[in-house]
Every structure is written in structure tokens, then in C-alpha cells.
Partner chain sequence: MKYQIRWALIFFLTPVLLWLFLLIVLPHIDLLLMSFRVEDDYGEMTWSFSNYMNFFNEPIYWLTFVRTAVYSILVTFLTFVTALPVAFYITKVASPRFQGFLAMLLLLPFWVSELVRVYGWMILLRESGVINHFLLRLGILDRPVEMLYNDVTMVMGLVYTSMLFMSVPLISALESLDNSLIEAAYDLGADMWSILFRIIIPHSMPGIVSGSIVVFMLTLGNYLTPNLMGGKNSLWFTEQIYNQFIASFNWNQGAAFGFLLLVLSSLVIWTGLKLTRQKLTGVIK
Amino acid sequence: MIRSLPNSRAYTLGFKLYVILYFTFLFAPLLVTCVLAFNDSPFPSLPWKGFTLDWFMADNPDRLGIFHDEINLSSIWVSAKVAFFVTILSTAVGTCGAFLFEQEDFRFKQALYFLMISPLVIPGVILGISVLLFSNTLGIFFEHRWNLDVGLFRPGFWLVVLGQFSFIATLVTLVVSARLKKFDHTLEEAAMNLGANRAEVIWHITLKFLRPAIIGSGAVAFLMSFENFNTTLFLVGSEATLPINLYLQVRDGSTPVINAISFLLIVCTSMAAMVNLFLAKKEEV
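Could you show the structure of this chain alone, in the form predicted alone?
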């Protein structure tokens, strides 16, 4: 739509209809999931049987709410722990990577940049299998060569963290790099002329300028790690993350507690997005 040109009535109506259908397609499944979280039915689907909070609060043999479901609560905690460590590692390494790729005299810059973004274009299934095979190969080598059983090379918590970190760090690097390209480096030169050393300049000026991008990319990294399924499926051990646990429940048949979990995640994610938006606007002011 070109705002400076007059548009016909049919075009305007068609554009509005497209917008309505687009957002309906995006949000209707989420709305249905949220509504069914309060459905008084043993099945996570329609028809509507009445309002209930059992799928949140119930603690009896027939119905077990999410706040009393130790398996699902444990998987949520595992996902949160994985996402926390992935966010810390990805944010630190991604920010350093952004500084590295902004160096003008950096040799083999284009080749290494291509290698950096390759995990984003590789399917998650292939990435998960590759990390698993690589870790198994290293584990067998250490065991046969030095008779060492390295737990890091077995499917489990830390292998999931490393597997997710391998591609989420790339996303952080791209986001921070985009912000860093807008930075006026004369501010650094002015601060150093006034007596600040290199560490003080980076901490008080450069990182302060990059703070919105670092916080935003960190939030995205946390969400991507929390909901990751494809890569995690091949690396998870006895401690299942929430997406893996939900997949197993849906495959074997489950109750509307899945809808209750989805409702809580939607609410928490929406609140986090609103807080992030508020902080971003406050930062601009």
C-alpha cells in the first residue's frame, strides 16, 4: 500500500480483510488453547463442558493440575535451567563475536562469518544429530585412549546446553552486530582523550550503547532455548525438557493439563515481552 496514492474502496476493504485474516490465523490457535485450559472435560479439545480450575489446582487420582504435577513441573525447571545457561553463554560469546566481526583488519573475516551463520541455515534435526555423533566420538576416544568416562559427552543436561548454544549464539551475534554498526566510534576516542582507559570506555560507553540489543537478544535466546525441540530431542538424557515432555504426553494421550501449561507460558511470555518493550521505550527516552 502506497499511502501517497489514492486507493479504491475494494483495495482498502481487501487490505483490511487481509490484516484481519492474518492476525486471526496467528492468534486463534493460542486463544483456543487458553480457553480449553479452563474446560471441564477430560480431553484437551472441544466441546466445551463448563468452566473449571482443576487443570491448575486439582490434586486427586482422577485429575492432577499443573501445580501438583511433579513431572511437568520438573520439566519446566529443567527447561528454565537450560535456557538460563544458554542465555548466559550465548550473550557473552555473541557480544564478543560482534566486537570481533566489527574489526576492520580481521583476517579471514568473510570465511569465519559464513561459518558463524551456518548453524542458522542447518536444520535443527541435522544439527542435533551432528552434535550427538561428535560428542559420542569424543567420548569413545577418551574412554579407549585414557580410560576416562567424560559425562559431558553423554546425552544429558550439559550436552543440551552446548547443542542449543551452538546456534543461538549466532543469533545474538547478529543482533548485537546490527546495533554496533550504528555506534559512533568518535565517542570512544573522545573518552580516551579525556583519560579513560580501554576497559572503562567499553564498559561505560560501548556496552551502555549496546545494552538494549544485549537485553533483547538475551530475551530471545532464553525463549528460543526454552521452546527448542528439534536439536534437544537428540541430546536430552534422563532429564527431559518441557517441549520433549509435552511431545511424549501428546503422543501417548494426555489431559487438558497441556492446555494449562500452554496458558501459563503464553501469559508469562506476554508479560516478559511487555516488560522488555517498556524498558526499551524507557531507554529511548
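Could I have the structure of this protein in the form predicted in complex with the partner chain, to go alongside the form predicted alone above?
Chain only, nothing else included.
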């Protein structure tokens, strides 16, 4: 059954086999994608025609490597900008939320908490369309009332940021709250006892304690935003984010450039994940 019990050979072996199969299932698509990014063939498929870096470096009409592919590069830049603003917004508001639900007491707190976690159980597509509808309603209202044309209310960059922020902030709130729960309140009391006011306590003591959680959840927020598809799909304007751009390409046929982008994404996110895990582990020790 478990480590500390005597196990039959068949049981252990069968279990090991299952786990190996599972991990193969988990990694096969990623591995194949990476390998085919280096295949010297116009299609991302076998047979293997030799190693090439064309899909990264080439700069000619036949083969346009990712480093010269203006459209893909600009979508990466858009995604990065979106992710940056989403991260800033959601960590700021999420941290406020954590303080609000952990340290403050007010009427309807329970109801508001319920509202705060609700984005976790609302499908991303619904979030996307409801934000789209509401911004459209507001846009019409502003135009009729004050004859104002507010760009923010039309699909585009800022609407994508707001749409993603609406559920990523929940995640930050939950992560930071979890850390804040472990906070030893006598530290705050001690600081107050030594003459600090509430704001100073929060700045010097509590926020310092929360820093790993805020940074960690910020990193996750960045990644979630960078990769978001469902919510973004409805809010995107003329500037496509990377997932939207890739989706359009994959739907209409594929070239190894997509593999090259995927390869870069896999490498970067794995590295980010490792660093994050490493930092988390260090924090535990």
C-alpha cells in the first residue's frame, strides 16, 4: 500500500509502470513540439530531415524565423505589456483584498468574500463576454449622454488587461491571504507597542513578511495573463496577444515557426517555474 507497509512485487511494479506511462503522456506533446522546431522541413512533422536553426534565425521569404517574424514578435510584445499591467494591478488589488478579508471586519464581509472567490467558478469565456457587453453598454451610454467616445470601452488593449485582471486578482488574493494567515500577530502588536502606527506596521512588518507570497503570486499572475486565451478571445482588438495570434495560425495550418515559438515558451516558462519553485523551497527552509 504505502512505503511503510510490505508491498507485493506486482503491486510496486504495476504502480511504477503506470507512473512512467503517465509522465510519458504528460511530456510527449511538449517534447515532440520542441524537437520538431529544429527539423529542416517546411512542415512540423517527421521524417527528420536534419538539424536547422532556420525557424529561429532565417530571414528570407520562404523561411521566416521567429526572430525576424514581425507579426509574431509584435504579438509577444503585446502579451508582455498586457501581462505587465495585469501583474501590477492584480498584485496591488489582491494584496488589498488579502488585508481586507484577513484583518478587517465589516458588515457583509462573508458575502463580499463569496463574491471575491466567484471568478474561480465562472468560466473564462463568460467573464470575457460579460466584460465585453458591459463595456459596450457603458460606451453607448457615454456617447448618448455626453457625446463622448471613450476608447477604453472598445475591444482592445485595456479591455484585455481588465478582463484578465478580473479573475487573476482572485488568485493573488487567495495566495497572499494564505500567507497572511500564518502571520504572527504579536509582531504587529510588538511594533505598535514600540510606537509604530498602523500604516508603519503594515509597511515595515506585514508587507515584508508577505513579500515572498506577493512576488510568487505576481509571477503566476504574469504567466497566467501571458497565456490567457478564453477571456482574451472576446476582448482583443486589433493588437492580438500571442495566444490569440498562435491560435489563428494553428487553426489555418502550421509551420515550424510555431514550434520555434513553442520551444521558446517552454524553455522560458520551465525556467521561470524552476526559479519560482526554488525560491519557494528556500522560503520554507
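Residue numbers count along the first chain shown, from 1. Whichever C-alpha set is largest while still superposing within 1.5 Å between the two forms counts as the rigid core. Fair warning: this is a prediction, and the values are worked out from it, not measured in the lab.
- Relative to the superposed core, Leu46 shifts its CA atom by 2 Å or more between the two forms.
- Once the core of the two forms is superposed, the Cα of Phe106 has moved 2.5 Å between the two forms.
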